[in-house]
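The data below hold one chain only, encoded as C-alpha cells and taken in the form predicted on its own.
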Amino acid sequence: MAQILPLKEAIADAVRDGDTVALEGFTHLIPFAAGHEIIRQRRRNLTLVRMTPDVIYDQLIGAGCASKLVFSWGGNPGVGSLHRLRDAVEKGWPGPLALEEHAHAGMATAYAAGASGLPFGLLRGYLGSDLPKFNPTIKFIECPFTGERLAALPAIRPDVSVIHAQKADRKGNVMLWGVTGVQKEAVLAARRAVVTVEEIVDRLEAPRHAPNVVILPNWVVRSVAEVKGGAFPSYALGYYPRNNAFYKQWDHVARDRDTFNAWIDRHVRGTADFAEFRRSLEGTPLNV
C-alpha cells in the first residue's frame, strides 16, 4: 500500500545513486517538482529514461545527476535544442553522457513489455532506419508463425518511475487524465514508483468529460506526495495551463554554463521545496 509522504522523504526513500529512473509525462503532467528534488538531493550516476526528454532532463543532466540517457527525441518543445544535454554529449560537461536512442513506438513497446513482466517487446519498426546501427539493443527476429521480420527491444524496467497526476485518495490510489502517454506502463514496469499529485482527496471522482482516465491502485505505488503545481511549467489538465514563457526563457538560461549553474543554485539547490522554488521565480521572466 502506498505511503503518503512529503516529496523530500519520498525521493530520499526511492531514488538511489546509480538507479535507472524514468520521469514520464507526455507534454502534460511532467514531474518537475520531483526532478528538482532529485537535484537537491544530489543524486549521481543515474540512467535517465524518458520518451521525450525536455527541460527537466536538461536540468538534471546539467546538474550532474546523469551518466546515461535512454530516450526517443530530445529538445525544448517549440523552442529548440537542450543546451545542457548537448554540452554533455558533445563536450562531456559536467560529465560524459552515454546515449541510447529509440523511436517513440519502440520506447512505448519496451515500457509495455516491462509492465507485462516480459523480457522484451516486439513491433513493426526500425526496418530501414539507421537507429539499429547506433543502438545495439535493437534486434530483429523472425515470427515463428508468419516468417515476418520484427524488431525486438529489451523491456524497460526502471528502478524508479516518477509521474505527476491530478489526484490521489488517502489510501494512495492515483487518478490521472488527459494526455496520459506511458505513465501507467512506466509505473507498472518499475520496482518502485513515486507519484506527485495536485491534491489528495477523500474519494476519487473524475470530472465530467475527462478523457483517458487512468486509475493506478495503491499496491503498484510506493509513495504519493501532494505537490500543488508540481508539473509547472508543463500543464495539468483541469488545474493550470502550460507556461510557454518559461520554455522560451529556458533557452537563454541553459545556453551558458555559468548562467545555468547560477540559476540552478539560486532556484533549485537554494530552495527548500517546490513551493519555495515557485516563489523564487516571482518577478523573473520565467514566471510570466
Second form
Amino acid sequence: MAQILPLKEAIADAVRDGDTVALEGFTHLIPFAAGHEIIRQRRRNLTLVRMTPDVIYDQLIGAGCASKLVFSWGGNPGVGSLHRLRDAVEKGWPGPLALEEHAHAGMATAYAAGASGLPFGLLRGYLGSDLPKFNPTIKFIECPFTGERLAALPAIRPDVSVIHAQKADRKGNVMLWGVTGVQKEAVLAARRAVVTVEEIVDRLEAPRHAPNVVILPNWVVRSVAEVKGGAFPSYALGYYPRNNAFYKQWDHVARDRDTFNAWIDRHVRGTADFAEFRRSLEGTPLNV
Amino acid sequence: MAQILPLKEAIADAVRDGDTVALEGFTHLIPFAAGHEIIRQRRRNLTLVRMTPDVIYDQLIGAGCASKLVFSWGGNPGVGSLHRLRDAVEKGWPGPLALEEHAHAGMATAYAAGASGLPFGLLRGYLGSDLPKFNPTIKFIECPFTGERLAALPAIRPDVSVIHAQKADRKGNVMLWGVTGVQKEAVLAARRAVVTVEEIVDRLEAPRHAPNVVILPNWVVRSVAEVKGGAFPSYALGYYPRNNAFYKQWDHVARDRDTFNAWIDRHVRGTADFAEFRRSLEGTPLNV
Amino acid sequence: MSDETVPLKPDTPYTADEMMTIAAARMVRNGAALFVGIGLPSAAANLARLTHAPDTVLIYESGTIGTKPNVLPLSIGDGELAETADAVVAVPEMFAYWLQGGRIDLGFLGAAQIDRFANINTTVIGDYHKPSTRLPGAGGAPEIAASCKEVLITLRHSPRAFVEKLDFITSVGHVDGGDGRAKLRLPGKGPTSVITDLGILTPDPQTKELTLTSVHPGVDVEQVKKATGWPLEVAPQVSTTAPPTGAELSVLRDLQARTAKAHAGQA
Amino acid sequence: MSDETVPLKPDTPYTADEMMTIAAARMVRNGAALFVGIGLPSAAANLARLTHAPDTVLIYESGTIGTKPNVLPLSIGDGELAETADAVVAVPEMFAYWLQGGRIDLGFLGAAQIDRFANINTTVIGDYHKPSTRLPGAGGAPEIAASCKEVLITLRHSPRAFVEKLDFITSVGHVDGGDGRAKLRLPGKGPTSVITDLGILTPDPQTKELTLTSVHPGVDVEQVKKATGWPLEVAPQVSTTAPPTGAELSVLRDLQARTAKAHAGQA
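Let me have the form predicted in complex with another copy of the chain next, following on from the form predicted on its own.
Next comes the full complex, and the chain you just saw is listed first.
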C-alpha cells in the first residue's frame, strides 16, 4: 500500500547504491525532481534504464550516479546530443559507462514482459541489425508453429521504477494521462515503485477529454510524493507546457565539464529540494 | 476506411460460409444484433471464436451456423449451461461441433499475438492441466534465458471479428468504454472487422467518468452499422442495463430442440431486423 | 460490544450454504488483492469486504480492479463492477500484467470436481469427446490456480464432487502431492483451504493431501467422510467452525436479498 | 485556378532543405497511415497533411495516433501531439499492435549514414566501443524499417552520410540487395525512396541498389555522384524534380515560422 512521503524520504527509502533504476517517461512527465533527489543523495553505481534517456539522465550520468545505461534512444529530443552521456561513453568521464543498447520495440517488449511476470519478451525485431552483436541479451528463437526467427529479450525488472504523474488521491492511487509511454509497465515490472505527482487530491478524476487515462492502484506503488512542477522542464499535460528553451539551453551547459559541474553544484547539489532548485534558476538562461 | 452500412449489408459483405468469425464481448456489449443477422443470412460451417461464448453463440450453434467452436468458457453466466452448445457437443445436434478449447489466459494471449502480428503468443499457463492433451495447438517452449517451460499458442487471426460499441462518428471512428474484454485485440487481429454501435454521432466524446475508454480509428474497421440496443439482452454501459431476466428465461427456451427452433424461426429468422426482433418479443417471457 | 461479536442465538436457523460462504469469507485478510470467480466465490469475497475486510481489493477477470458492487454480479462483467471499480483494464492486460504478473494475493475458485490434492475439474464429466455432462470449461481457473500467491476453493461436499480421480484436470492444485507444484515451477503456493458446506479441508504440510481440519456446527466427521469419494484424511484435532455471527448472517442475507431483487429483471 | 497549381515564380528562392522536404511530402499518399520520426520526416509528413494529403494519419512512436499538430513537435511526445490525436496509446501497444501488427503504410526515417542498399546507421560513427561520435541510437527505426509496408528515408547528401560501408547497421533497408529482405522474412517491402537535398534515389527493382532517378532543379548528376561515397548508379533517364509550388512553399514556411515561434520559449 502506497505511503505518502516527502520526496527526500521516498528516494532515500527506495533507491540504494548499485540498484537498477528506471526513471521512465516519453517526453511527457519526466521525473526530473526525483532524478535531482537521487543526485543530491549521491547514489552511486546505478544501472539506469530508460527507453529515451534525456536531460535528466545526462545530469545523473554527469553527476557520477551511473555505471551502466540500458537504453534505446539517447538524445536531447529536437536539439541534439546529450553531451554528458557522450562524454561518458566516448571519454569515460566522470567514469566509464557500460551500455546495454536496444531498439524501442525491444525495450517496450522487455518492460511488458517484466510487468507480465514472464522471463522474456518476444518480438519481430532486430533482424539484420548489428544491435544483437553488441548486446548479448538479445537472442533469437524459432516459432514452434511457423519456424520464423523472432527476437527474445530477458524481461526488464528494475529494482526501482520512478515516474511522475498528474495526480494521486490521499490513499496513494495514481492517475496519469496523455502520452504515458511505458510508465505503467515500468511500475508493474519494478520491485519498488516511486511516483511523484503534481497534486494530491481528495478524489481522482480525469479532466474532461483527457486522452489515455491510466490508473495505478495504491497497492502496486511503494510511495507517492507530491512535487508541484516536478516534471519541469518537461511537461505535465493539463498543468504546464514543455519548456523547450531549457532543453535548448541545456546544450550549452552540458557541453563543458566545468560548466556542467558548476551548474549541478549550484542548482542541484546546492539546493534542498525541487522548489529551491526552481528558485535558483531565476535570472539564469535556464529559467522558466 | 470504415464504411457506414446497414447491418444487413455489413454482414453480407464481411461474413462468408466457412469463415472463422469472432463475435467478442465479455458480458458487456455482446453483438447480439450482428449474431442474429448471421443466423438470418443462414451462414454455414463457421468456426466461431470467443473467450466466453454465451447466449448468442448458443443461438448460432443451435441454428446450425457453426461447425467448430474455439473458446475458453462456455456457459450462461450466473444461470448455468448453454443447452444448444451442450446438445451439439454431447449429441451432435443439429450437427457435430468440433471444439478447440483453451483457458482465458491462453486465448487472451493468442488474440494479443494476432493483434501484434506475431505468429504465436507466450504465457505461463496450462502447466499440469489436461487441456494441452486435447488441444494440440497448445505447445510448450523453453525460455532461452531461464529454461522455464512456457506455453506457446498460435496467434488467433479471425477472418472476421464483430463487436458492439457505444458510439462511432460519421467517419467510422469507434469508441467504447467500461468492460472492453478482448474487443480491441479481436478487431486488430481480424482480416475484416465489423462494428455495430448504439449511435453514430458528429463528434466522439466519452461521458464524464467513463472508465477505460477505447478508441478504434476508422482505418482498422471495415464497416460500422448503427443498431440501437444491438447488444440486448446484454448491456451497453451508459445506455441500458443487462436484461438478466432474458438470460434466465433463455434457459427454458434452449432446453428443448423444438422450443428453440420455434423461437429462432419466429423471432430471428422470421423478423427482418433487430428492431423487428425486439418488437416480436413483446408479450413473451423474454421481453425487456 | 459491537455488532460483529454478537453471537447468533442458538436457535437461529442458517443454511449449510450460508455457513460455507461465511467460513470462506473469514479466510480473506483485509487489504488482500482477490481474484474472484462468479457464484460462491463472489458471494464470499463480497461478504468479506462488507464485514471484516473493507480494504479488500476485489478483481474480476473481466478487467475490473478494486470493484465494490452493491449487489452480487450475475455475470463476471456486470455494469456495476465497471462503475464501482478503481480501474478497468482490457482482459489481456488483466491476465498478463495483473494475474500472471504475480500481484494477486488470493484466488477464489469454485469447481465441479476436486481430488485429494485439490486439483479441480470444471471441463467435462465423463469422456472428453463423449461427455455425459459438458461443463463450461476452464475460464481463468488454470492460471488463477497457478499464479495467485494463495488459492481458496469453495464447493458443496458430495461423493460426486470429491472424487478419487478427476474426469479431467482443468486446473492444478497440488498436482500429485508433495513437491508437485515446485516441480512444475508454478509461482503461487496453491490451494490453502477447501471450504465446503460441511467443513474445511487443508492440505497436509508435507504430503499436500487434503485433510479435514474443521467441521461446521452440527456436522460430524463421519458425515464428511461419507461425502468424500476417497478415504479422507482427518486431522488429529478436528475443530468446529464457529457458527455465523448475527452480523455475518445479516450482511450476507441483505446482500443476497438486494441481489435477488436486482436480478429479477434488468440489472 | 486553385493555389495548389500556382507555379513558383522562376526567381523565387528556396533552400535545398525546403526542396527535400517538399519532395518527400509529395510521396505521401492521401489516407495513408504514416509512422513519423522527429525532424525532417515530421516536417515532410505534416506538410503532406497540410497540402495534398489531408486525410493522412500521422502516428508518432510516443503513442499518438492520427495527430494533427499546428506546429511541428520538438520532441516526439509533445503535448500538442496528444491533444490533437484521435487516440493515444501506451508505447508497448504502439510497437506491438500498431507497428508490428503490420497496419502502418509508410514509415518515414532519417539517418546519419546510409549505404547503397538503404541500410541505415543512427548508432555510432567509428568503433562501437570507442566511437568518434556517439549518435542517439536506434529508437523505433529497426522495426519501422522492418514492419511498415513501405519506408521513405530523408537525409542530406554528403560523402560522410552516403558511405560505402556503414560503421554500424542500425536498421536494414534492402540488406545486401536482391532478395535480402525476403531471406530475413521481413514483413514490409523496405525503403522505396531516399529523398535528399540533391535528388531522389530509388532501389533498382532487381538488385535493390539505390539508383539516382531524379535531381532537384539546379542540381546536376555529377554533383550527386560526388556527394555519394560509393560509385552511384544513375538511371538511364534522370528526371528533374518539379520545383516547389507557391502553395507548398508558403505552407511549409508558415508551418516552420509557427514552429520557431512556439519553440522559442515554452511550447
